[in-house]
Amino acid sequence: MASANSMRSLMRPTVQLSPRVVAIPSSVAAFSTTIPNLEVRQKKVQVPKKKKVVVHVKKPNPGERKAFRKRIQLSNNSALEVQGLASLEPDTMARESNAGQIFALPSDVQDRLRVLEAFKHSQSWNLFRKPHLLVRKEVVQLASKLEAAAQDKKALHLVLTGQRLAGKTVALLQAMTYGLMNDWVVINIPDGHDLTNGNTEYSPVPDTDPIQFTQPVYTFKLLNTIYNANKAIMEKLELQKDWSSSTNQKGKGTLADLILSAKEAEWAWPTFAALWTELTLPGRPPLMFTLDGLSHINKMSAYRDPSFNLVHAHELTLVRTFVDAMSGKTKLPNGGAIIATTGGNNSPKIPSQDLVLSQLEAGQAGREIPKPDPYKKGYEDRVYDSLKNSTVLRMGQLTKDDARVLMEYWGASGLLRARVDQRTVWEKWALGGNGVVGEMERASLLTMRM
């Protein structure tokens, strides 16, 4: 019995348990201390936005922005007209008595200089009523050399050098002014960088070793510039040779007819070569060939030959023409001048050019001739040979007397409100790097630029 009872105690109890209580969600909110939000949400009404009125503006044509940025303005009606200044005459700049004086630039010469692109957009011509030029002692020396070259029928090979903003480009403009007023034929390359930066078309010249390249579009533009700047002279000079085999000029005619015969760019270089030959024949007027930015044509250009090797700038036909004239290889039997400037803004360093110019300048001054650095590379014989027969003219700093004359002209034009006395002149002269004309202009007229 005991075992039966013990086994019965291990069995599941027979008494049923109460069912588990399950929570049923109620619709009544639970207790909370938060104030209920009784506001009824309203639907947002979307108000249509007003469409912006698009004003259609005509887009500028290709090259229009660049033309506006580099425009040349030679007059300003808001500036005062300076009274009592004489105009330039053909022999004004060659007289030593005119050094340190300001002269007005004649209107007809202004138009021809504009065609030659002698004015630069970075210069401050737009601040004055009309262009005037200060005849410095260096300009008198330059004009005297030009006058002697025309009288002796010899070629002047000149390099204008100096520090940045020293007035080299303006001196080159004054040289062109002298040539135009004395019935010279003036040819100008405004910037040597345009010939070597690879931005203009080029094509090889057949049967040349080493291979040379022409720049048809640039040469075509240069021909038109030569014609427009020297039209009166070109229409008087008759052709002395027959160029019907190489150009479109058939039979006799004038140099103007020869230039106008090049209707397309592909005929530009043969026509320019014929024109250059005609201008270097005896019995022609003196010839002036100028270039701004000498350093750019004495280095490797951005062009490539058929083997994809860089082309030296001297292998470009236009540059070769200038270099041969500068070195004396091309003779000028009628006299003339080959003038170049060493730009100071974006000019690369050319060791051979720096060496030969320093040697020439030291020889002219009677100093010891500098020697090439034996540990320096980059010397080129052809660059040295192209400049070794030249004359160097350094554009120095203004004297205090010249600075006073220039500042009095600025004051008479209404650009200086302060009294121009000795203290003001010396102050601007010192702030301008002891007479650097470009720095003086910055110190005095910088706030007047628009």
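Residue numbers count along the first chain shown, from 1. Between two forms, the rigid core is the largest collection of C-alphas that superpose within 1.5 Å. Just so we're clear, the structure is a prediction, and the values are computed from it rather than from any experiment. What changes on going to the form predicted together with its partner chain:
- Once both forms are overlaid on the rigid core, the distance between the two CA positions of residue 51 between the two forms is 2 angstroms or more.
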Given for the second form:
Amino acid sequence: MASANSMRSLMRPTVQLSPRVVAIPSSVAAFSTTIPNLEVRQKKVQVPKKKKVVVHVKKPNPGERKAFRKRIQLSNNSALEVQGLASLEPDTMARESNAGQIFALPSDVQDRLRVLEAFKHSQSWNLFRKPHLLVRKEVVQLASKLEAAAQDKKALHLVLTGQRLAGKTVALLQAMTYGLMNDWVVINIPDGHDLTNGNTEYSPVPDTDPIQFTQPVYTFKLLNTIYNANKAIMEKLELQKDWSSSTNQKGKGTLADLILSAKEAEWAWPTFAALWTELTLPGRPPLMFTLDGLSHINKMSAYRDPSFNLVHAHELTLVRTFVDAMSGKTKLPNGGAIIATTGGNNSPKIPSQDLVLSQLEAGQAGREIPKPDPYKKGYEDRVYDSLKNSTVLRMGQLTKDDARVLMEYWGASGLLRARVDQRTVWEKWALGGNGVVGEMERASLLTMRM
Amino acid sequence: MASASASSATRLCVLACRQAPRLQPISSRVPRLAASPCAVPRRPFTTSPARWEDEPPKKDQPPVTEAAAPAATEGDLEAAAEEPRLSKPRAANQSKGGDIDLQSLEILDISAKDHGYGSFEEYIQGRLQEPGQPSDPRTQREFEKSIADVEKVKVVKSSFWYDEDDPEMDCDEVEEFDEDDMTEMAHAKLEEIKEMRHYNRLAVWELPLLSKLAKPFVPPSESQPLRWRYTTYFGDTHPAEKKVVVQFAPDDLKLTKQQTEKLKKLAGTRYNPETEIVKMSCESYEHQAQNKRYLLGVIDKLIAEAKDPRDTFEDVPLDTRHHQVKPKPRFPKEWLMTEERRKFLDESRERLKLAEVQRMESGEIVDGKQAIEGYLVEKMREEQEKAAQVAELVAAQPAKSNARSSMGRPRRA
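Could you drop in the structure for the form predicted together with its partner chain? We only have the form predicted alone so far.
Next comes the full complex, and the chain you just saw is listed first.
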């Protein structure tokens, strides 16, 4: 019945809601005349961002970088062990027969020298398996002078000079070695400019004119160093004076107790003064006080007094101690040595110091003594007076024989890949400025040339 | 003869036409001069006979008939037309503006004076008073032309400098080149050569005569401690020629040691401590003599002060900061190669060689490379030995491992 169906369909019109495409509200903007193009699906374009690779590293603690920079490495396992090296004895360096030979450093002395900061990170100890020392003729002279000073109970006032890289600091180290091996009390200031460039704390000493300053933190560290380096001797020596008024040391004790009584930097200077006085009393072992960088303690320091005037280095108490000992004002009744080293690249020119050292050297060599320039400014009497009673020892150039011995050691250590015959020795000697040790090392050990 | 009369009439007409328009004031003065025979002068105030350029000068000039005269005069006229150009007063062309009449009269005056008359007026009077003198209309016309040229400037429109706004300006080239000269550069070159030749002449002839003035060199004596320097610029004036320089050594002045030291200190920077000479100069005055006198005064004052005993200057050290002593390195005498040195070097080298050979033989030479290699070889050997030992240990203990597995597994020997 189509008609009925059709009628029915008419009666019941089915409105099929075809899924008419409804405008997506998001694609239509309000009040917009744009016909929305709905066929294009709007993709959200993702621009890939460069991911920053964040590496999580732990920053070093304060002081770690400095410690890494200044670390002393005395042993290198890649180097060959040199057989047949004799070890140093207490009197080896003073014997002339040992001149021009290499000796190994005993390990206990090594540790004590490390404590004393006698090794420098710019030296090439880290290339060899064990530290070694070449006994040069200048070192023999130095050691024999030290021997004489101990025997005669007279203080040796010595200044080590020489050109750059000539081996002055190593000679100082050798002097310290002698002192340590012969039971001297050794005090070392590794760098003069640490005291005067204003990097360490300073505090005024009351009732002094001109005003003097102590360096408590540095002195505290120095006290610890002295204790650690000379532990055996310090523990044996008894105090002879009563220091309870100025230090924390109450009652009797040893020098070790005295040093340890300074628990804070505030007590450092009085304790050091007490220690110094004790060590300069008769009946003590010989005292060795060494300093590297003499020029730095003979100029105006970077400190300022309350009136904002620059403080001369000699007004610093620690420096004053050294200077008084150097000039002979402080007597060493047990003998000993006050040794200072000049030079280095970072050393200011001090006219009085240059004058007095040149005069001493000329006098020692028997030459005409140079006079001060009448029209030059900058001469200082106190610097002149502090050094006029000293001796000068110039570290010169190596002889070719010494150079040969040294280079044989390098070759045996596997650091010098060459046949150590006359030609090579003469070549490296010439490359090293006719035998300047440091320059020879630079030309042989520190080059990448094969 | 109608033709003849006609011809003569024609002649007269031609003559009348040929007469140039004359300016009134002059025409009243200058009488017409009739045509004269050939021996008539072409130029005003000249007596030389006219002739063609090619013709040689005629010695005897017969009087030409009247018939021939006009024919001759026609040709002469043409020649004369050129001549006035030669006699044209050139000065008249250069008269620019100003009082032309006055200038032209001046020129005529000068011409009259040149030819023996007192002034132009006198010439006119003379001519007027002598009517019987034959006067040549041609010369008259030439004269008139030359007078006209004085007043009137020739306008050459094709000239380079012709200016339409100022047509009366003189347009003649200043330098008309008549192909009779070299270039300026050639003249300059010639001057150069002449100058060089002049100097060469002097050098060869004059300068050797200077040897007559030569004096033998006599070194200065003890009494001549001062050494003077003067400057001359050979005739040119130069501001530096009045400078006088004096040098002396304080040691030559015969003073005591302390006085010479004081003098050196007083001299200051004028004293050279290396050569030990005091050098002073003066150019403050206009004449050399004045400067020299001033320097002498200064030296006298220096010596007087040096001799003054009141202040001996002994506490003042001599300041030599103004003079930097440059060290002059000399070749060390020890390095000179002599026989001895050669022998010494050879001997020492021999000794070194021997020592080297001895060392090689005794095996003391250290070789870094060998040391390293030896060490490495040693290490390898040790490692191998260790490995061998480990293997042995492993082989010696089979019980610990699983029996079945150890049977089946190939053993490492």
